[in-house]
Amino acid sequence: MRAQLMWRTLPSLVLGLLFLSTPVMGSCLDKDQELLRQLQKQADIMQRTSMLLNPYIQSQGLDKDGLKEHCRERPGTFPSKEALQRLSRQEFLRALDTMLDHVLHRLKALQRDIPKAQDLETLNRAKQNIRGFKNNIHCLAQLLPGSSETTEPAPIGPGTSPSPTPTPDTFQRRLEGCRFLHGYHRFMHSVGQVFREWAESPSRSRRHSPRRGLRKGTRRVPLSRNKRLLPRVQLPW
């Protein structure tokens, strides 16, 4: 039973020291590559079903009878990789920033079906993972050409519908919740890939050229109360 609590346990603690490690938010470091590695790590991380979506199907009961075959994401809620590739650099991370925002908004839906204090807690930790990642995203935008300059919201096309709203039947909603996690997880890991491509080969896609790339050395711009760094992507709901 302790070995079962410690293999729980252990990815949520790697990745709070990981978040530990990151800016105060609010503050960022002055190196691009710095930030995009942590990033890399992070969305690695973030990307494990262990962090939320198999805690949920626990919870919920849904590991029971094959119901577990059913927390399939749902078609459109998430943008595909492929989606993301095609987007400049500003406008990923716009996107990220918005999706991340819609992701937190679904995770406070989701505790009225949580009653256990330990996975209300699991599911408290993942919003504060979410919201440093968000800082980390904000910081490394401000290290990108044309930071300042103010940007028409780009959508990203199909694939980022969120999903239905959930029914009022409590396995119903339940049902959407782990298949909206599911889809969450799989974004991470597109994100993760897209962050890595950045690294590795920045030069590879034409809307990902070294021109519109990381410039080191570029000073950070200093955050405004009454300026959003990053303009909310419009997306087609």
Second form
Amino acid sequence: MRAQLMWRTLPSLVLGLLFLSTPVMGSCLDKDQELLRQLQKQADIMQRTSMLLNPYIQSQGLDKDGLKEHCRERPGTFPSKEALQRLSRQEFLRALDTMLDHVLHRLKALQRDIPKAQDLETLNRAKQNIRGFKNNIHCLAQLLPGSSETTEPAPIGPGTSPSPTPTPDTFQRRLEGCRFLHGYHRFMHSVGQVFREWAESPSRSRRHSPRRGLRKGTRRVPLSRNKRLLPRVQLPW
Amino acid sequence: MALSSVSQTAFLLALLSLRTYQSEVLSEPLPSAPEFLKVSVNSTCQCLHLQWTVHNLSHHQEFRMVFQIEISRIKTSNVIWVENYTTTVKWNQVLHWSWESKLPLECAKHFIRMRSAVDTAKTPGPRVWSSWSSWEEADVQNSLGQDPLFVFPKDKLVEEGSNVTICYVSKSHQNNISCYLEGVRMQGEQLDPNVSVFNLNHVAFIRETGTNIYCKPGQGDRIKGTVLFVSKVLKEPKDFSCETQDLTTLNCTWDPGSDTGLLKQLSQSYALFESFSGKKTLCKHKSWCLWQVAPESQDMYNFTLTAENYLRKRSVHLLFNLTHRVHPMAPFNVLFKNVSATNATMTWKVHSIGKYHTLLCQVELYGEGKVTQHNVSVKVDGAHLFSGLEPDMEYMAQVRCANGDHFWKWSEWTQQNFTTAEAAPSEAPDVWRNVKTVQGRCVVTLFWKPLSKLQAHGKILFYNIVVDYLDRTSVSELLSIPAPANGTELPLSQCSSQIRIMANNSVGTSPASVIVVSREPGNEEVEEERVKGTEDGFPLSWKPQPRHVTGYLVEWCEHPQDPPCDLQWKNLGPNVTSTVVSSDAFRPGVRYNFRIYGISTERVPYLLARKTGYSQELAPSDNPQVVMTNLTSHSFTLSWKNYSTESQPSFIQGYHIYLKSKAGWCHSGSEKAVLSDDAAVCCKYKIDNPEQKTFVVENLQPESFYEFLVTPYTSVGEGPHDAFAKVTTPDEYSPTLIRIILPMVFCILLIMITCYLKSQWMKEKCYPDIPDPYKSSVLSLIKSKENPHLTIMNIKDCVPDSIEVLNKQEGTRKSLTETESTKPTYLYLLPTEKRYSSPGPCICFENFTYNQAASDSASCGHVPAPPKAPPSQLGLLTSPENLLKALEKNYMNSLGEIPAGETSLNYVSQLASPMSGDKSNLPINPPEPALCSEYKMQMAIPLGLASPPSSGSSSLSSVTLLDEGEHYH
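Can you now output the form predicted together with its partner chain? The one shown was the form predicted on its own.
Okay, now the whole complex, with that chain kicking things off.
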């Protein structure tokens, strides 16, 4: 009876060890895909105007006819989708990281014009999302080839630098903030689309979508590093 | 002449004095015109700021001077402001002056000039002004920048209800510029071709982030605007008050009102200033502030609370003596000592407020549904004795204290519960009984109500019941019923007994409740009266009893329709002759029966009155189940014997019988009625006696259709008008005809049967088909005449020409199927030399009794050939004797071969013969073969349908009617 029990439990034990060994042996490709999906989802959420723009418009009283029409992104504040698509993956991720730094900086400035605690909470939640997104970008960038030697800023064309110092006039600052947020959501929409293209065309040989690069990066990145980076992903939901 | 000399002298004196004064003034140096150093514009406060100096002042010279300042707008001639500014001027001093413009300074050029004069307020006379300075221009528009459109003022902070002027400056010479306030277009006035002004009166607070005002030209997407921050008006703090709990810290509180915080303005701040000590503290909270009491025992405090924001400052003052504002902390350590059934001592401690102060404490006791209050003076520890408490009662006591010397406020309450000890029950239980006789023995069912908490004085554990038999022949009985029983059934040895019931708790026994059971059954013949219930209950009254009673008792069942009727009773005093019985359990439409007893001095109850009634009568919900009987063409009877009038939702006063007919008219005894349900017209019969439960509906038309309904009626209405029963009266003559025709038919049938039986008897007696010589009465008659020559003919003497074979067997009957398989019996009656294989001259019998197929053939030739008989046998038949022998043999064989069942049917053999005549003329010669005799088919004839042969056909056929059970072949 005891021997029977051992013979029954032994195969299941072996199978269990095999399953356990799968993550230990590490398929970074799966992790990459998961990371990419994660970034896509995050970009989808961050592009929603209900996350930032709409509460801002509401709190600043910009939801009036004749005024909300002027709450449009100014050309050049953020790179266009086409400009993003022209970038290589490394350049794209770097540009994205830089832009999000600018966004964080600008959100900090906007925070001064938001007196209500509820709106401030919305703003802080958005900032946390951006930080989590940046972490994921960092993780993904580690999987790309040549990630360690490239540090210079990405050439992202006309939208390289966001708008300069805000005007001291509250009204103009308010309007600029609104435009900036509108551009931010549009920008995240474009980012989401680029990530989606990455996921949909893994074998495309275009400059910015080399699936191969990811695979190479997967091999190059040490397993322990990959494991260490993943928990840093902050999910906003 | 004298007058003219006087006037000349006065004029000279006046002139002299004027000269003297002028010489004094002119002796000081006159100031020159002020010299502007700087004219600046502060856009934030829309202020013009001037800086100037006054030359021509000597060292150490100090003058009080007046500066007259003129401000013009757009052009110098358009002076909008003139103000005299007085100040003391020293040598080489730079003077400052500001002016706040209602119009944003960016909206128009402003010009400023001033002149000065020595302030001569102390001396009468006109001021000697210096000359005007040159016009200084304040033009901000030049420094605006290159934008085509500007809106001013920028980010202005105003209070709610203020008047604000907005303007725009256009540099593109566009005239179709529109300006909006929160999306609503504003109407302005043009100040110059490039500037328009909008006056906003009584601006309102919209949001903390300010009010958006913006302008945009008709073409292009340029938009410029400004934010007007409208603050709520800062109000004075309300309910400012300070108090101390321990004489070391003051807690000052106030109602701050609405928050005036904006995006551009912090919320108002509060500061506390005490004037006697000169100390000030900024409050961290919006509605309260702590102040440390000075250790040097300062008694009086004069506080000023100041609320301040960017626009306004508000202050309130409070002056008080510290010892008059003591709000002690709540007492603590509340305990109860020496708690008995009726007393308890409460103790507590208080926080000290100084050894010179006495606290006044208030003690409240909640219990028994009431509150008692006591005041106690306390230094450190307090104590109070509660007396007159109820045993086994839970009480809640609470205490609070205040400064006894100068009352300010009570402290918070401190509460504590306690329960008094138990005591013996104070009241006897309320007991009632129900007496019945079971198998000749009295059985008493006792009911008692549980004692209230105030009566029980503790948890009732059991009830003691003592039965004392009044005739003293039996020993008293003692029972103990555990609580929480509220009754028991008690079989008594003898009816006359006294029963005592006592409730017991852990401390003692209650007084006894006494019930006496009498041998006499009591007055059960009391007539029942009706009582009408009201919203308050059933008002019951009875006649006062001539003999002495100790009280009255009313009993009733709260649920009379349920088997355990929940007996209730109510004890009343001896002087009471009426009461109102009320209960939440009383329901409309339920009949309640009340019995009123008088309790004699011997504690024997006797029935005084019976009442019955409804708390509210309801219309009957059901109609009786009606049975219709005795239906005739003119009447029928309705009966509803099973309908109980007692269990109805109201008192039944009678019945209404509704009859619907096509005739539409009503006979006497009924009246026309229109039913409210379907507006149908019908006849209504009325029965006034509720116990009359039959009714005969008469005067109906034969062969007519009627509908009827029996419904009870009460004081609140009738039963439902539904489910009319239907009936059709029968034909008027049908019963008569049935009464006549049926006996007639019966008689005829009887006669026919009698005749038939008689004819059979006659036939059997007089002319049977085969007479039995031994039974023939004719022969017996002959015998009686003693004619010895007459004898019975022997068969041997007869020459047969036809043979009828009789197979008589009794007691058996062959089934039909069995007879079908029977082979026909053939008898060759005539001698023949050879056998005929084909149809030819022959005489044969064929038994077709059960062969229908064969019987259909009309010729004997179609009959299958009979079985061959041995020649010897045929030869023997040629002689009569042989023939008879053969017949006998064959007869015997037939008997032996034919199953017994075959003999159960009769058939008639028909022989078609050219000869006719009686049987005595038997043909000697056999018939010619050529003349083949023809046999008609044989038919089975049922016994009952066989009829005697007619005389006319007797020559052609012979029919034998046999008795039942006899069978012949």
